[in-house]
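The chain that follows stands alone, in the form predicted on its own, written as structure tokens.
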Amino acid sequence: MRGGVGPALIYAMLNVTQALQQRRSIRAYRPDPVPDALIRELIELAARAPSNCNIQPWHIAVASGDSVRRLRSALQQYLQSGAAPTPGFAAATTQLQAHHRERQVDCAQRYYQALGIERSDRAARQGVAQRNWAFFDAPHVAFISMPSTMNQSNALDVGMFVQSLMLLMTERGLGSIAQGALAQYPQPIFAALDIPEGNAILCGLSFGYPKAQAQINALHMPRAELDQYCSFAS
């Protein structure tokens, strides 16, 4: 057992089946804060994840304490203004067909009705989609980029060191959720945070303590059976 992570906060350390078990989007937070030092440590670990030929094309900008509240008041104030979503990459959920699309809509389904919306409640749900540009109340977000000029293989390894940060979270008590949106408007968030040129952000990820009481937390997405998205020849 470990503990000073948090206030009166023990945990057990979690192998790696576990932590995938466990893991979860985590939509409501406690407000303390995640000392800095274990932040610091969590990215040098995740930044062990394979990269194509070890370039390690991922930068994560971290914003705490009075930033995160500095940029959650400007993406707001961005919403309201009405302007346009400028991504520096293709969204990732757009065109989807089949099964990939009946997924989507089940996980919407799902995520209404855990928060007691009904799906024809328009105002409602863009109510909760604007959650995402509050980072859900986390006390952290960061936002991950890799350079514009890069491509869908480069993605693949910025991939990895986000779920390797993700399961290390899980592994330490803490809670995440990956944010597709937090990319859709990068005006306000190159504004606040040293982030590099030519960059272009690829997601953004709010994290902390989750909120235990939270219904919304309890909340689990069911995965495909094995034969739906698994082949074997021999």
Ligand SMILES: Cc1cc2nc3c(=O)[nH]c(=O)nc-3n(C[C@H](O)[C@H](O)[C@H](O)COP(=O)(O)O)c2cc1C
Contents of the next structure:
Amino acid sequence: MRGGVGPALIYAMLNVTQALQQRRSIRAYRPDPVPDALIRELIELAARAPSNCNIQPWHIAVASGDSVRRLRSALQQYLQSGAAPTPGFAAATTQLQAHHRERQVDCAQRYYQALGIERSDRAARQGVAQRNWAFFDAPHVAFISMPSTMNQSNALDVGMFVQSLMLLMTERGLGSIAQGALAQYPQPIFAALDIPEGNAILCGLSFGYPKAQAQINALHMPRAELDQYCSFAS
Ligand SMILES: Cc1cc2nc3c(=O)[nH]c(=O)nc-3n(C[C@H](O)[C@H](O)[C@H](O)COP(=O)(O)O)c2cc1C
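Please supply the coordinates for the form predicted in complex with the named molecule, as a counterpart to the form predicted on its own shown previously.
Whole complex next, starting from this chain.
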């Protein structure tokens, strides 16, 4: 629905605390599109995020309608061709260690359990991973990029922009999911969308109205206890 009284207007305004508590990664969407004006409004608001020297290194390329459908099938074909991943930013060179690795495993276990998939069922797990490149059937996908010459401090700026956008979406009754997977095969994305030359993709962001009944959207990922990631001195 474009403009007028659409689902976007039926929401209870959340405060920041409530938005943080309610946001979760959404992996099943209704097909109805989000009004263009709302998407633009939220992106402009998210760009209030702070950044080092106010350089605002983020770029966001949003695909909707036919554009998202074409890109979905281009990416599926690209993957089926057996093309190797060519991410613009190098992957970590070492495996996660200790509690970080434990959390990664725990996350995967919860995810597969929510879908009723055995961890030993490799084919099913691969099928689930493929859903990333179908954008979990969301009616919109955005690609977040910054110049490939930039470093982790700029990536921090972009992360603040992305979280601001996800919280705003939560506030307006939209669901979203950040997807590192969507940085793996940039070639069809650059061919389809207007992304500044020299930029590299940090992540994708699928978004739209959540499918309320979908079991996967009820998945609640826990967080570590405060003492595990925070220290105080006085
Ligand atoms: C930068 C980033 C990249 C992510 N990449 C993926 C992804 O490729 N596929 C996916 O299903 N989830 C992805 N996620 C979602 C995380 O799995 C999710 O945020 C985490 O498990 C915590 O769950 P919650 O977002 O529901 O609180 C990503 C999240 C972030 C912040």
